[in-house]
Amino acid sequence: MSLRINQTVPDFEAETTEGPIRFHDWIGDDWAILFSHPKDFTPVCTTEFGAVAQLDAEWKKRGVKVIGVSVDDAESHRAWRSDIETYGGASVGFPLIADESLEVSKLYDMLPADAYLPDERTPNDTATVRAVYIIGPDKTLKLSMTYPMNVGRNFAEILRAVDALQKASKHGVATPANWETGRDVVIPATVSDEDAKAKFGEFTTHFPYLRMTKDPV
């Protein structure tokens, strides 16, 4: 299937490094990030997992659950976790899904339906399993990103995207290019000037369709 923004993400059951889960139940009423990797014990992915572990307090502050997925088994994941913690200098406090069957990878459109894992497989066999999905408490897809194997993901940008999504969801605003928390936000064009004044107070009109107001808290 092809995943689109605002569609309900597929539910599934899977074994993880912290035991079996049903994905929608695991998300509960929180935000969630599902991020994927083509294989354990690969260099770029090790640095990425370390970066996610270092941000543990930031995820928790925003009510975000993080979960990884890779095509190796849970035992391999647990062994890899030691390298991640050594490199990143932080404990891996999130689960990692064992996706040997490629069920999750195919459900989330990371791999074609006829994909399989050959003997003596390498990361190239599952190279497209390099995605990030930000999922809302309503279990719908809010944002997705896909990376090649040779470009490490910027988790500071993913954190910024979470902030923007949560700001938009809570206050009914949009965020401009390069927005960061505390900067002015965009008033949607569907909101009249009168309603904008009542809801946000003062705002700046650059064009009739582009109005900015202070970051609501």
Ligand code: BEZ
Second form
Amino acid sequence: MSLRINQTVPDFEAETTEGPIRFHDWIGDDWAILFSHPKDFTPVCTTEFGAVAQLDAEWKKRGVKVIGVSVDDAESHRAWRSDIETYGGASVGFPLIADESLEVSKLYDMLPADAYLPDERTPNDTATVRAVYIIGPDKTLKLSMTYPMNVGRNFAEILRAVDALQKASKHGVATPANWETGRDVVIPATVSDEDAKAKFGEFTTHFPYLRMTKDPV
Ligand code: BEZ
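Next block: the form predicted in complex with the named molecule, after the form predicted on its own:
Zooming out: every chain and molecule, the one shown earlier first.
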């Protein structure tokens, strides 16, 4: 069964390109993004990992650790890393999990419906989908998204989602469609007009259930 928002994400031990980790300990008090990819040395995945590497300063600014995972082994990940760095023009400063046993892929339900799992499987038989799990410092799942093998992810959207999640968590607000930092936010319906005035100052009432206020900093 797929993971649900607000549930504590599964903990696991795994080998990575940076050595062994226990996932919850590795997250520590930070935010984390676990993202899977179908296979090392493949075209779309190389562009995606290059994009994640280029955003290194943006992840750090938000206190987010990123970690990749596929069913390839650590040696393969390390060999592929130099292609990513050449293509992306940025060093890969995050670890990649070697999930040859499929433990993580199964725990997080990352395999597509038609995954083929024969005894003599190769990573090609068990390619994971392109899953993304944004996890809070409390180790609960805040957001997930799943893309098929043939559609590369938009990491600008993932950064935007992190901004929205962190805004909501810090200020108790919600964010409207296409929100970006600096734009007005939504006051939740659970907050009375009186409390909204005390907490946010001025706000605009479009409908009694849709009130917007300046982006709190
Ligand atoms: C890719 O382009 O990333 C890809 C292609 C085939 C299988 C898995 C991944």
